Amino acid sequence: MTKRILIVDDEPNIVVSLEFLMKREGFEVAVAMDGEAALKSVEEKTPDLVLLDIMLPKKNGFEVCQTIRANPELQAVKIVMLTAKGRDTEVAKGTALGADAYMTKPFSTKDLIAQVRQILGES
């Protein structure tokens, strides 16, 4: 069965490139441009994995991650936080809130695909 990935980022060029990359890799892709839309999308059609930016309008990535992790029905959803903020404090906060992985922008597309496949158990 095709794995579903939700891309959550408010930068259109990042969304377009991630969407292209994930579709090329054979994933079903959904997109949300802010934190509230991300949570709505997760509730409507649960993804296998969320690529989650931290700096988002309405609700930031940390809040989205925390909300997903607080819902027992969404425990299987994997979360990869993507951010330009790569300081140790942000990484620690993201991990503490339940993120499965953390990647700092700019990142290599090859590394991202490897990370996604590993987390989804496809490596």
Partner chain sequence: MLQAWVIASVSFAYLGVLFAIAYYGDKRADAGRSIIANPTIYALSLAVYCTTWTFYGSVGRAASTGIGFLPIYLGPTLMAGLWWFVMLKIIRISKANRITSIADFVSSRYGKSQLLGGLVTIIAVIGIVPYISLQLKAVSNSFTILLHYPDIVMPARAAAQPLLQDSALYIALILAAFTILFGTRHLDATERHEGMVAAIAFESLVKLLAFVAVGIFVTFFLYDGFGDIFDRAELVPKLKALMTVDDTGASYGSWWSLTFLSMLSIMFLPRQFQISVVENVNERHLARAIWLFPLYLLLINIFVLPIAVGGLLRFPDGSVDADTFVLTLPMAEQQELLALLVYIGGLSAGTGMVIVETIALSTMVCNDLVMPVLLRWKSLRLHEEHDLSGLLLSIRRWAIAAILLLGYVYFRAAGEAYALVGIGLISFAAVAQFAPAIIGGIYWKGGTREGAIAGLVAGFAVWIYTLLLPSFAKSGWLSLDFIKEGLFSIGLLKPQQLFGLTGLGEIPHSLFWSMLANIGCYVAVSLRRRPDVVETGQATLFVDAFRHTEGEQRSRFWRGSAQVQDLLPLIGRFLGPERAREAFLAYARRRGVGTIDQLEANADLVHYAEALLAGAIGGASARVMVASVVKEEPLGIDEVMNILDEASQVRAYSKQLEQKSRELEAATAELRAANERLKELDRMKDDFISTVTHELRTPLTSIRAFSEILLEDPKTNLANRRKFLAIIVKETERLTRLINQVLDMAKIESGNAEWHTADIDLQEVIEETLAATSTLFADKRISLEKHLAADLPRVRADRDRLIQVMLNLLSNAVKFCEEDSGRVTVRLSAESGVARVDVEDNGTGIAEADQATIFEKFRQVGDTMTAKPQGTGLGLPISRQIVEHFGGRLWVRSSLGKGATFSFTLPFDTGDARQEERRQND
Contents of the next structure:
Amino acid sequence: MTKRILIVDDEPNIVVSLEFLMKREGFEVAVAMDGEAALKSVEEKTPDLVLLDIMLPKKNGFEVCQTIRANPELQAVKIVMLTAKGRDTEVAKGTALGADAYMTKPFSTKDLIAQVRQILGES
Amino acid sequence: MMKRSILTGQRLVAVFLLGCVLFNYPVIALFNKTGELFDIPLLYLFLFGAWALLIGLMAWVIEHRQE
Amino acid sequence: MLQAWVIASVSFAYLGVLFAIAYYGDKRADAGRSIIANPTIYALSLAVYCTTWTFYGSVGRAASTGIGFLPIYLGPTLMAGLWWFVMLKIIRISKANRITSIADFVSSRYGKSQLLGGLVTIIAVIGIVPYISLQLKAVSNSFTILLHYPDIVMPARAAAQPLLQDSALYIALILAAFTILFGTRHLDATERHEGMVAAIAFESLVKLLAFVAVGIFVTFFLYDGFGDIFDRAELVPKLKALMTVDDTGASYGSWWSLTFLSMLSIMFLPRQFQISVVENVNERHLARAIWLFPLYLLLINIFVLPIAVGGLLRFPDGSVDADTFVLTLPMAEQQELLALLVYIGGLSAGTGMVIVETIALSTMVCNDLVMPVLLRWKSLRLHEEHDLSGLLLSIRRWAIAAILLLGYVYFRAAGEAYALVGIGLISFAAVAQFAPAIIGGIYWKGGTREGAIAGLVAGFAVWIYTLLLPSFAKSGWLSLDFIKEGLFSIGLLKPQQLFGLTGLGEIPHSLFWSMLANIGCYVAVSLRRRPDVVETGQATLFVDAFRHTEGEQRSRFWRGSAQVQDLLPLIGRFLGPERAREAFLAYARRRGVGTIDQLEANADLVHYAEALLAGAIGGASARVMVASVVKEEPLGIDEVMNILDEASQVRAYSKQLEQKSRELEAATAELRAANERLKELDRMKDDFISTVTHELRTPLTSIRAFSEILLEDPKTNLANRRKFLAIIVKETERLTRLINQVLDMAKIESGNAEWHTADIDLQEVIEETLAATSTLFADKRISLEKHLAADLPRVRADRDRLIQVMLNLLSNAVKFCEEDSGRVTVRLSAESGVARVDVEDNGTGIAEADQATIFEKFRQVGDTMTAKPQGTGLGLPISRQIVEHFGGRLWVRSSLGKGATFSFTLPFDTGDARQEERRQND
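Having gone through the form predicted alone, I am curious about the other one (the form predicted in complex with the partner chain); can you provide its structure?
Starting with the chain above, the whole complex follows.
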């Protein structure tokens, strides 16, 4: 069964690259450009994993993460946070809010794929 | 004890100096003339007028002081 | 008909009323509920200044010298303005040092000198006794005149009357008894007489009422108002002359010197000092007196000239003495009751003066003349007496009687002679001699005992020679040759033209020479030596009176040992053992000690005892007496100077300390603020770096991801490969732009940017930018309108930077416009002194709330995918910096959905800007 991955980022070029990478790895990919669209997409069809940017319009990554974690039906959803702000406090905040992993932009595509696979228990 | 407001003191000294000018030569010489105003001799009218003015000023300064 | 018994019983009834008021006032004072604790009563009691010399004499003077009588009342009005400083200081000093009279004041100031106290007393008695005679004469004359009602008969010369039929003698005796009754009821440490003050205030009201009543009667009933009287006076040349003063230097000089003389008199006449200083209950009362007392003077003088003119018109033949017009005018008009009221008013004026003056003089005679002599007179064995309070009281009573009898004797001797008539101003000139020693004493620390004595003696001697002796000569007691030829027929010694000084009246002449001698000797002799220990101590207490609280400093100038067992009996001997015990007990309680035995006999107690004693026998004698029972270790002058230096140093240090701590506080506050600013800057810098980091990482992310994709998978299809490479290129450009702008911003902000300033034609710049951006417009099919004013003055700016600003604004406009329907308008116009450029679009607009933030770094508006702005978020901040650098302004006007207009201004080149630049570059 193909795992479903939701990509949430407001930078079109990053979305293009992530979409290409994840599809190439054989995942089913959905895309959201802002926080609200992300939550809508999660509700419509629950993904197995969310690649979540933090600096997002409308609702930021932390809020999206919090909302997903607050929903008991979505406990299985894995969350990997992506951010360009590499501060320790943000890493800690993300982890505290229930993110499963945290990656700093720019990231190595290999590392990202490895991380995703590991979290999905496929490695 | 009476607190001495500096401003009040200065105002009173100013009134004193004004009085010194009004009640002395050459100002009184200006009014030291025969002739009447409102049927009152000029010098008499001036002296009592200036006197009343000084008293009025002092009363104002004293009764409007802030302690 | 007014029978003698009617007038006599009215007089006694009036005196009875006075006594009742005084008695009530004393009772209330004893009960601690003073009736004179009121500023209005204080001001009224000061009107003891107005004696019969005012009540009857002013009209007499006005009838002969016209309006020239006024300076005597204008002077006190002027002086009242200075009371706030001078009188308040004297009052405070007197209260702190328990001063009981003007002699006590002078003697205390110059080291408690008994000699000085005695000297002041003698001057006062000689100067004032004739003045008391004048009151007796006036009262007795008014009695005699009233007795002949309705006929108007001038009193014969008093001396012609047999002694036992002379009303003046009885008046003197009655007044003596009256004064003794409520002036010396008991010895008081403060020497205050509240009942007497109440009676004096009442008398002031009565004499004012009486005088104003006559004034109104004469002005409005006898004649038809002020205008009528003055119109009639106009017709008589002699009367017309009264309305002006002689237009000569001498006359103005006399005007000035009378004003000056009365300024000093209002302070230093013994009765004025008694009422305004010694009897003052609360120094706050002084404030109202400053205007109320001059008002009283104005009211009592306003009818003087009309009455004088009225009298001269009514009695044109000169048969009636002008001094009696106040009384004789109502009599001539058969106004019996009014005449009686006038008589009572005159009685008020006379008794008020006599009572206060004799009390003041008797205190001086007792404390500064008799007691020092008695205490030195070893054979009297006064030191062994246990209770001297009775003796003190009887000395004062005898002094009162003696002074009044002396006044009567002078009256008998002088009669109608000049020596009595002219005495008012002569008395004033005598007490004016106190002025240098007192005024100098409270403002100058350098005055010494010898200086004060020399000044007083010299001034007084000149006064005797130039005023008193001539008045005797005019009375026929001395040869008139003395005046005409001078002493020993030496012309330069003519008493009224001393050293050939002519052209002055007798009073200005005497005032000039006596003041010159007085002040000259006071200053010159004082400067011969440094003030000694006691003088320095007292000088500090007097001159710095406003700086010290009571008792703070006094005790520091005393060192020695004492015993309560010695002090208590000493005080008891003068105040009475019972009062002394009470006073000590009260002191003990204030110190928080239960009984007298537990009291510590320290410097404070010694000073308390001395002050108690000073109230009874005067400062100088008190010092002698206290010194006789305590062992005082004399302080050297150096020690006193040290104490003073120390005090001033401590004051200076504490001032410095206060100053420093204020400065420190201010510095701390500044530091705190600076720290806050730094923290804020730090936070801003952090945010900035974090934002820049984010902006850099975002394109890098795409670049790295696609690079890796391409690297790992060379078999990517061509379309994708192209797409990915295009993205990489685009993101690299974005990165470059960002880096350039960040550097640009940093340069501008730090002031390191390079500016190539030149005269710029804005129109040309705009045209050029529009040409460069034409493809942008064409791509989105956005229409462009331009309204550019031609031939505007040039502006001073950097051409490339301005192009940068225009590019930024135009690309922003294009960015936010819809395709096809977009429209951008560019305007160039002139405003006052500036060129203005507007770039208007019909795009999405900017919400009110965002209009300020768009000029902040990295703040972009728009949050949806489609509206995701292109750019770094640094364009507008940089543009604004550039415009402001050239003295302009950049702002935006917009509302959401209705487009936006970005505008900026630049000042036209006026040449100033260039000079400014040159100056900066030099």
